[in-house]
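As structure tokens, one chain now follows by itself in the form predicted on its own.
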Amino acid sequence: MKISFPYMGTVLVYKKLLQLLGHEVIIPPRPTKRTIDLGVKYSPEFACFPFKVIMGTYIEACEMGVDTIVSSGGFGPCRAGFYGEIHRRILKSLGYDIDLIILDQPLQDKNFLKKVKFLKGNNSWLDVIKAVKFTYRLIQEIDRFEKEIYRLMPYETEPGQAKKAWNSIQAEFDQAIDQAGLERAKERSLDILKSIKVHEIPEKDKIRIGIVGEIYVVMEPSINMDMEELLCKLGCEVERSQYLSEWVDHNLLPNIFKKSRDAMFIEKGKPYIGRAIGGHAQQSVGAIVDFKDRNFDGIIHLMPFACLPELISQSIIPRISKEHNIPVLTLAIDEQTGQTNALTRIEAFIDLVRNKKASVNIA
């Protein structure tokens, strides 16, 4: 079996756990020019933006062979929960007569059980759950040293080293197969975050600025401009509200114990949309708070050009700011998204969230 995915984030994370289940995964191209190109090309014109890349990103990577594709569903009013569907249906009139497995919610999703049975293969469901298990705690802590990154990112003495720190983490988780070798791989990438110079910047000064928003565009940085390096490079430490591990927290683990932080989000958004629209809309309103009560400067709001969901949060959003003190720059980001100008709009907003805290610092 050829399998893929569809590129979001640190794609390593996929790649680890379909290959501990045996199969040959074929890594589809970082989304690109042409990727948009070919989505938005056999996509509906209505389609939102993630569908069309994601479109674009199957059609590559059938192109490469691949019989098989693993992906996320959506429930709710959000159109999401549909896209499975009419990517299957899109791909096999260009004559890609593949299996598309979309993973919904376990406790929603009927056929759930069947569909990892498809995947585990001639696995036991104990090396399922052995390699279920070493993922998820990969997961961790590659999320975990991608804040610390983006963390001292902005004060680095030497532009580009946290990248390449960045980088070469990855690699060193990429090469752990067991809990001995992610042991290895946490001690190998602290002594990499050591080796990161930065200016000492006193606490006052520091600019932090949290992301929200629909969670394709707000994890994949080639679509949304790279924005957290963006923001790096404009001297502030960046936090999004969605990462992969709180994600698999919210969705696939029971909140028994542990409230998840896409729950805590959702309470805190609770006053502005009191109820489930679809995809993130809810997190986004309620992210913006809990950023503001963490005492972060600035939020960039990042929404797919066409999303339902993300337009009622663009609308609400305006009160939220105002209601707690906090500038918010909403950005719509499609196939015509003009970088120049929403660079400039970025560091316009940039601008005013330094000034605005300077003069509180004098006050």
Given for the second form:
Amino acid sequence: MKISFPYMGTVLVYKKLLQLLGHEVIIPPRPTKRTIDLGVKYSPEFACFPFKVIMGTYIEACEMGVDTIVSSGGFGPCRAGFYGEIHRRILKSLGYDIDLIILDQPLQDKNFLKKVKFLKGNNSWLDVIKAVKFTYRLIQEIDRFEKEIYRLMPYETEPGQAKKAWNSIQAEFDQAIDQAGLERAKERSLDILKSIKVHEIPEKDKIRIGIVGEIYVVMEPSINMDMEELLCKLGCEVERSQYLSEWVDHNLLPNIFKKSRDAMFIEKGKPYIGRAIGGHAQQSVGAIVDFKDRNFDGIIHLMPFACLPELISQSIIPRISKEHNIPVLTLAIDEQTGQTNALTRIEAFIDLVRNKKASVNIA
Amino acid sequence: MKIGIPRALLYFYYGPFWESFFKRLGLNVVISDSTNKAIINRGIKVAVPEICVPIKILAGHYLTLAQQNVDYIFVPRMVSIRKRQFFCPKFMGLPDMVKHSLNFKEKILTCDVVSDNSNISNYRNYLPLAEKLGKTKKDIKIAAQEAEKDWLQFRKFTQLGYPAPKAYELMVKGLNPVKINPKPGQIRIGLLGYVYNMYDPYISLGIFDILQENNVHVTTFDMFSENELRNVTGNMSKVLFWTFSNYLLEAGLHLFNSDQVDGIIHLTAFGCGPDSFLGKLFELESEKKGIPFMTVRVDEHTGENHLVTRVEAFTDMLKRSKAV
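Since the one above is the form predicted on its own, can you give the form predicted in complex with its partner chain too?
Shown next: the complete complex, the earlier chain at its head.
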């Protein structure tokens, strides 16, 4: 049995978990132009962009001989929860006979236990818990390092250094299979991090940009023009509103002891969007407020073209931007691969943010 | 006191209830004009460019009402009319969007609408309005109960086969019409679309009239009662999350499987998210059942000739295959 998953963010984590459970894992290729072309060709025209990319990923995974795909679901009102149903039908009509396992919220999904048992395989429950715990720690560590990388990258003395370091760090963590391995990987990664040489920039000249928006286009660099790296090259520190470990914190762990970052975003978003309307709309607007509270200088808001919940946040953002005095640039991501237009807008936006900060500094 | 209700979006389904409700509270109700060029242009100017046409039109209606000297404009937050199902996120976030992007914050009259079936007349939904309207709990309760009767009457008439605007007219006149059945040999088409697309003549470009001129018997989703369609989607592992989309899905699957129609037209608006999936489900079903299926996608354009041509070609094809 060959098992695969959608490509989003640091995929080594999903690979690790499935491998620890004893499955043979095939990592789907990082989305390319071909992935997008395939996805666009076989998806409904007005399906949202993540649907199309994931469609293409599934087809490419099928071509590699995968027979089982695991993904997450949901019960709306955002369209993402229904992806699996349509993906399954389209794959079937293309003649790919594969199992598409969609993990939904346990309480609403009749077959949840069956699906978990399948993934559990011959492992004992204790092994499963161990594997899940280990993966959770892994995600947390990786996310921590990723944040550091994009904080340092804008100031690196030698272009490409930080990127190279990030790749080595991922390779380090890829080798870890137990707690001790994780500690080793952590130590080595800290050394790698230290080896990045940076220019000293006075605090008042640092530009910090927050990326908010829909989870897939925020987290998957291959389809968002490598937004974080791009902003770093323009000399800005970058932080996202979404990290995998935080998604886990918010969606899979009980919030008894510690409030998840998402829960805090939702609270800050409430004055603007009164109740959960699906997707990450409330988080997006809340994250803008939070980034401003933490003295960030500008926000890039990413959304898939015609994303239902983000259209609501997009409608409200001009007001938030005005009330909180923070520049926001909304970019809708779709299958258009010409990037010059977006690039020009981003550069202009960063110039604006820089000038704004400079004028404040002078005053 | 004057309350403005836009002649857009769910007006074509719940309008009879809301209008009756506010009137029975002794308030003046102002309903905006039928969508026209001026209204839609106002909407396009303020809405984000890529949002769907019905929302742009709605924004236009709100702005038009705001200029009409009304005290309040009714902007309900439609949350759910079926257990564990919702409305499209744009409906659920509507009051937020209106509040923060249009300029009549103080005129907004809003409440959450939650129900376990399509009947939304439970007075508790409307209690948050009581204070602003200067009414008591009892007033609200009585008005809602009376308005419910009007709405049920209206729904009864749509289920007899009358398009919503006609059913509303019949209800107001207090008539007692008979059921519309297809005449022998008449082409029967299922028209699947949301009320705000089918019944707004500006969006639909008068598709009802065009079909009628071609001597077609039309069936729409609101001509079924909720009970008739229950269990139609029984063998799907997951249904859509949006109740009106599910009404369409159920009506569609029912029509595809019950030999009631010769062909099916899916009327959808540019940029409609739920419809992107719904349409795919219809397409696959059509291939399976061999019933002709056509998608008509409308946006803020105004030329109707292309629609006339396509609808005529579709009905001609159905006529020919029926004659063979």
